[in-house]
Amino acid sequence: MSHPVSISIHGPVAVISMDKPPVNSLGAALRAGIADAMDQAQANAAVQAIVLTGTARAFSAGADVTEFGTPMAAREPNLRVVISLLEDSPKPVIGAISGQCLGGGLELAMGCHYRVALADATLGLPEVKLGLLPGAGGTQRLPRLLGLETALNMVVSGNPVAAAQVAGTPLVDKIIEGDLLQGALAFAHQVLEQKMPLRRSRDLKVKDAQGQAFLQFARNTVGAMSKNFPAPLRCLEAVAASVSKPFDEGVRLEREGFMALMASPESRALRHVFAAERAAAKIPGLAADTPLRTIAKVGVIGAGTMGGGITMNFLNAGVPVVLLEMKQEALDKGMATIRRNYENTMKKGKLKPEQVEQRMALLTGTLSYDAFADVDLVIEAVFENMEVKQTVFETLDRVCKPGAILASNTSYLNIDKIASFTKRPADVLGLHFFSPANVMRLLEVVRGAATAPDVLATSMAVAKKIKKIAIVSGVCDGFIGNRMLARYGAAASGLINAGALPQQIDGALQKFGMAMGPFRMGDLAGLDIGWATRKRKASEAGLPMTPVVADKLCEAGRFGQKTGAGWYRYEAGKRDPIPDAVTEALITEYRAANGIKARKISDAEVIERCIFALVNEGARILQEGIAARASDIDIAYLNGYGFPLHRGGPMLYADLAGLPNVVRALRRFAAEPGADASWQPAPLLLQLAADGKTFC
C-alpha cells in the first residue's frame, strides 16, 4: 500500500495531501502522516503557507471505526494532536475540501485557519448517530465558526450540508469553480500577499444574544425526541459549554462526554450496527469482483399489496417495470395504487409532478407473461402456495430469456424446490421483501443449492440500487426472520397458556422497546397467515394439528385488523387494538380444556422468555449455516421486525446480557413439565458461553 500522505512544493506553498482509499479514514497512519508532512513543512524555509486536502471522494470522512476500542485509536498523535499542529502553525493552513469531511474530518479542517470547498462538498459531524458526540474539539469549534443555533442542529442532528449552504462563514471562506487545488493554490497567494491574520477557531466567540433561551428551548426538544439514547443530550451540553466556558474547559466537557458516550451500551448498539450494515453486503465465498449480469428491466407477477410495493421501489430506482396480473380489474387496481400512492407522497412536497409522470411512465401493465420476454428480472408475489409458485415457475422458464434472474418473494417455502420447477435452477433464488414492500428496508435474499453466484452477486447489487439492507440466507421453512420470529410467536402463546394476557405481553415487550407487541403484530398481518402455515406445516409432516388459542380466534372468524376482531377488537375505521372479553374467554376456555391452571406472569419473564427464544433460535440458524454471522440476524430484526435500535439486535442483546445468563433461562425454561424441546439451549450458544465468547 502506498503512503497515505505526500507533500509537494508549489513555489511558496506547501500541499500535504491524503490519500488513503477509500475515504481518508483518520487512523492511526494517516495521522502520523499528516504530522509528519507538517514537520516537513515548517521546516522549508521556503514554504511560506500550507494547503491541507483530500482527494475528490473525500477531504476525510472521520475516524476509523475499525479502531475503537483498540490501542491504534490511542496511538499518537492523536487527532486532537494534528488539529493543534494546523491550528498552531506559524504559517497559514488552508484546507482545501472536497466529497466528505464529515466528523474527524470536519474537525481535522477547522484545525486550519481557512477553508476552501466545492459547492457540493459535504460536511457534518454525525458522530450522534454513533451513539456518540464529536471529541477532537467539533462541538467547541463549529458553534465558533457557524453560530450556536446551526451548529447545534448539525451536531445534534449528525445531519452533513452542502458547503455551498454554508459559504461566506467563517467555515467555508471561499467556494472554488472548477479545480479545488488550483483554487487552494490562488487562496493562499491570496493570504499571503494580504497579510491575512492567522485566524484560530479556538480564539473566535460564540456571538448569540438569545443564546441561553435557545439552549433551554432545544433541551426540551431534543430531550422528548430522543428517549433512550443519551447522546443528542450530551451533544447538545457539549455545545452549550461553547456559549459559557473558555475553549480548553468546553474541550474537556467534550472529552468527558465523549467517553462516557463511548461506554454505553447504545453506542455500543449503534456502532455494532453501522458496522454490521456493511458487513452483511460481503458474502463469505463470493468474489469481490464476481462479474454482474445487466438488470435494465424487471417483471413483477402480483398488483396486490406486495407486488405494488415491489414495483415501487424500481420504479424509484428508474428501473422499468413490467406488472403482470390475470384480471384486467385486478392489473387496473393495483397500478391506481401506485399512482395514488406517489400522488400522496406529492401532496406532502416530497415528490414533483413531473416526478409522479416520469415513474408511472416506467410501469406497463399486462395480462400476459409473454410481456416478460425481454425482462433481465422476474420477481414473483402470488400467493403462498406451492402448486401455485409451481405453475408460476414452469411458465417463466418458458418466456423468459436466458440468462434472465427468476425470483420468488415466498415468506416461507423451499427455494430448492421452486428452483426444481425450472430447468435453470442456477438462474433462481428468493428475494423476500417485507411489507410494505415501498418502504421497509430489509430483503432477505435466499440462495438455493443452485444459485450461481452472479445471480446472488446481481442481487446484492439490485438491493443496494433500490436503496435496501439485503442480508443473505439459507434455504430452511421461513429463512432467517419468520423462522426466528416462529419461535418468538411460540413463546409468547405459551406465556398466553400459562396465565397471561395479550395486552400484557404486548405491553412489557413494547417497554423493552420492540415497535409492536406479537399480538397487534398478529392482528395487523392476519392471523389466518399464521394458521395457514401451521396446517401447512402439520400436512408436511403427516401429523395432527395441535390447536393453539390462535387457532380458535381464527375458527370463529377473528382475523385481525381486517375483520375488526383478533386478539383485541377494533373500532370502525380505526387502529387502536381495544382488549376483549371475548378473547379473554376463548383464553380461559383453551387452558380449562388442557388442564392448565394460570399463574402470575412477571413482565420480566415475558422479556425473558421472548427474547431468549429468538436468541436461541438465532443460534440454531448461525450453527446451520442459514445466515453467514450473527449481526445479519440483527440487521433482520432491526430492518424488518421492529427490534430496538438502542438494544442492537437479539444477538447483541444476548451478549451484552451475558451468554451463561442466557443458557441458565433457557435451562430453566427447558426444565418445565411439558416444556417444549425448542427450549433447550442450542450447541452453539452452549459453546459460545463455555468458552467465554459472544455471537458479535
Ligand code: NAD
Contents of the next structure:
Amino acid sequence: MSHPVSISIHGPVAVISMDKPPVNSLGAALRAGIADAMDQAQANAAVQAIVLTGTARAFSAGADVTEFGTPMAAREPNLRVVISLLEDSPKPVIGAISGQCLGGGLELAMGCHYRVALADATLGLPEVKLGLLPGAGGTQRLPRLLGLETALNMVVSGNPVAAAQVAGTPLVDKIIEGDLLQGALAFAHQVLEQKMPLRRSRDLKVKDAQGQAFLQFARNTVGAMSKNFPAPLRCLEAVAASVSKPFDEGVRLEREGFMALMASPESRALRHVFAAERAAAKIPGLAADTPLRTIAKVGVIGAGTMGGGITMNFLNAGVPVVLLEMKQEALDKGMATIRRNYENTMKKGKLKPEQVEQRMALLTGTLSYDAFADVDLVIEAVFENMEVKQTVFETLDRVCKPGAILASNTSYLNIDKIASFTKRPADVLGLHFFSPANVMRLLEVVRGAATAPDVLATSMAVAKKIKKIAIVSGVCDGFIGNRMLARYGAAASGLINAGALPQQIDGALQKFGMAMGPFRMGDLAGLDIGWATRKRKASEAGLPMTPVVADKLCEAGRFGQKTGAGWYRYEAGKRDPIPDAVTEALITEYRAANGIKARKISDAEVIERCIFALVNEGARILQEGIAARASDIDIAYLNGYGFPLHRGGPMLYADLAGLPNVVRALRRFAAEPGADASWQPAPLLLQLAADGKTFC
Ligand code: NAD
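Give me the form predicted together with nicotinamide-adenine-dinucleotide (NAD) now, not the form predicted alone.
Starting with the chain above, the whole complex follows.
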C-alpha cells in the first residue's frame, strides 16, 4: 500500500496531503503519517506555514470504525495527540477542506489555526448516530468556533452542514472558488504576510449570551426525544461544559462521556446496525461485478393491500408501473387508494400537487396480461394460495419477454414450487415486502434453488433504488422473518394458555421496546391469516389441527381490527385496543378444557420466552444457511418487525445476554411437561455457547 500521507514544499508552505482511500479514515497509519509529516515540516527551517489537506472525496470522514475495540484504535499517536501537534504548532496550520469532513476528521480540522473549504464540503460530528460523542475535543472546539446553538444542534443531531452554510465563522474562514490547493496556498501567504496570529480554537470563548437558558430548554427537548438512548444527552452535557468550564476540564468530561458511551449496550447496538446494513448487501457466492439487468418498467399483479404499496415504491422512484387486477372494480379501488395515499401526503405538505400527478402519470391500470409484454420485472401480490399463484406464474411464463424477472410477494409459500410453474425458474425469486409496503424499509429477497446470480444482483439493486434495506433469505416456510415470528407467536400463545392475558404480554414486550405486542399485531394483520396458515400446515402434514385460543376467536368471527374485535375489542373508527371480557372468557374456557391451572407470569418471563424463541429459531435459520449471517436476521427484525433499535436485534440481544444464559433458559423451558420440541436449544446455539463465541 502506498503511504497514506505525503508532504510537498511550495515555497514557504509545506502541504501535508492525506490520501488513504476511500475516505481518509483516521486509522493508526494515517495518524502516524500526519505526525511524521508535522515533525518534518517543523524541522525544515524554510517552511513557515503548513497546509493540511485530503482528497476531493474527503478531507477525512472520521475514525476508522474497523479499528473500534481493537488495539489499533489505541495505538499512539492517538487522534488527540495529532490534533495537539497541529494546534500547538509554532508555524500556522491551515486546513484545506473538500468532500467529507466528519467526526474525527472535523476534530482534526478544528486543530488547525485556520480553515478554508470548497462550498460543498460537508462538515459534521455524526458520532451520536453510533451512540457515541466526539471523543477528541469536538464538543469543546465546535462551540468555540461556531457558537453554542449551532454547535449543539450539530453535535446532538449528528447532521452535517455544508461549508457554505457556516462560511465567515471561525469554523470556515474562507470559501475557495476553483482549485482548493491554490486557494489554500494563497490563504497561507496571506496569513504570513499579514502576520495573522496562531488562532487556537481551544483559547476562544463560546459566544452565547443566553447560554444557560438555552441549555435548559435543550435538555428538556433532547431528553424527551431520545428516551432509549443515552448519547444525545451526554453530547449535550459535554457541549454545555464548553460554556461553563475551562477547555481542559471540558475535554476531560468529554472523554469520560465517550468511554461510558463506548461501553453502553445502546452504542454497541447502533454500531452493530451500522456494520450490519453494509454487510447485508454482500451476498456469499455472488461476485460484486455481476452484471445487472435493466429494470425500466415494472408490472404488479394484485391491487390489494400489498400490491398498492409495492406499486407506490416504484412510482416514487420514477419507474413506470402497470398494475393488473382481475376485475375493473378491484382495479379502480386499488388505483383510488394509491391516489388517496399521495393526496394525504400532499395535505401534510410532503408532496407538491404536481408531484402527485407526476407519480400517478407513471401508473397504468390493466385487466389484461397483454400489458405485461414489455415489463422488465413483475411482482405478484395476489391471494396467498398456491393454485392462484400457479395460474398467475403459468400466465406470466407465456406473456413476459425473455429475461423479465418474475417475483412473488408470498409470505410463506415455496418459491421453488412457484418457479416450477414456469419454464424459466432461473428468472424467478421472492420479493417479500412488509405492510405497509410503501413505508416499511425491509425487503426479504428470497433466493430460489434455481435463481440466477444476475436476477439476485438486480433485485438487490432494485431494492436500493426504491430505498429498501434488503436481506437475502433461502427458501423455507415463512423465510427468515415469518418463520421466526411463528415461534415468537407460539411462545406468546403458550403464555396465554399458562396464565397471562394478551394485554400483559403486549405490555411487557412493548416496555421491552417492541413497537407493538404480538396480540395487537395479530389484530392489526388479521387473525384469519394465521388461522388459514395453521389449517394449511395441518392438512399438508396430514394431521388434525391442534386448536389454540386464536382458532376459537376466529370461529367466533373475531378476526381483529377489521371485524371490530379480535384479542381486543375496538370502538367504531378507532384503533385503540380495549381488553375484552369475551376474550378472557374464551381463554378461561380453553384452560379448563385442557386441564390447565393458570399461574402468575412475570414480565421478565414474557421477555425471556418470546425473545429467546426468536433467537433459537434464528440460530436454526443460520445453521441451515437460510440466512448468511446473524446480522441479516437483526436487520430483518429491526426493519420489518418493530424490534427496538437500541437493542440491536434479537441475535445481538442474545449475544449481550450471554449465549450460555440463553441456553440455560431454553433448557428450562424444554424440560417442562408437555413442552414443544422447538424449545430444545438449536445445535448452533449450543456450539457457540460451548465455545465461548457469539452470533455477531
Ligand atoms: P389482498 O387480499 O389485500 O390483495 C390481493 C389482491 O389480489 C386483491 O385485490 C385481488 O383482487 C387480487 N387478485 C387475486 N387473484 C388475482 C389474480 N389471479 N389476478 C390478479 N389479481 C388477483 O392481499 P394482500 O394482503 O395484498 O396479500 C397479497 C400477497 O402478499 C399474499 O401472497 C400475501 O401473503 C403477501 N403479503 C401480505 C402481507 C400483509 O401484511 N398483508 C405482507 C407481506 C406479504
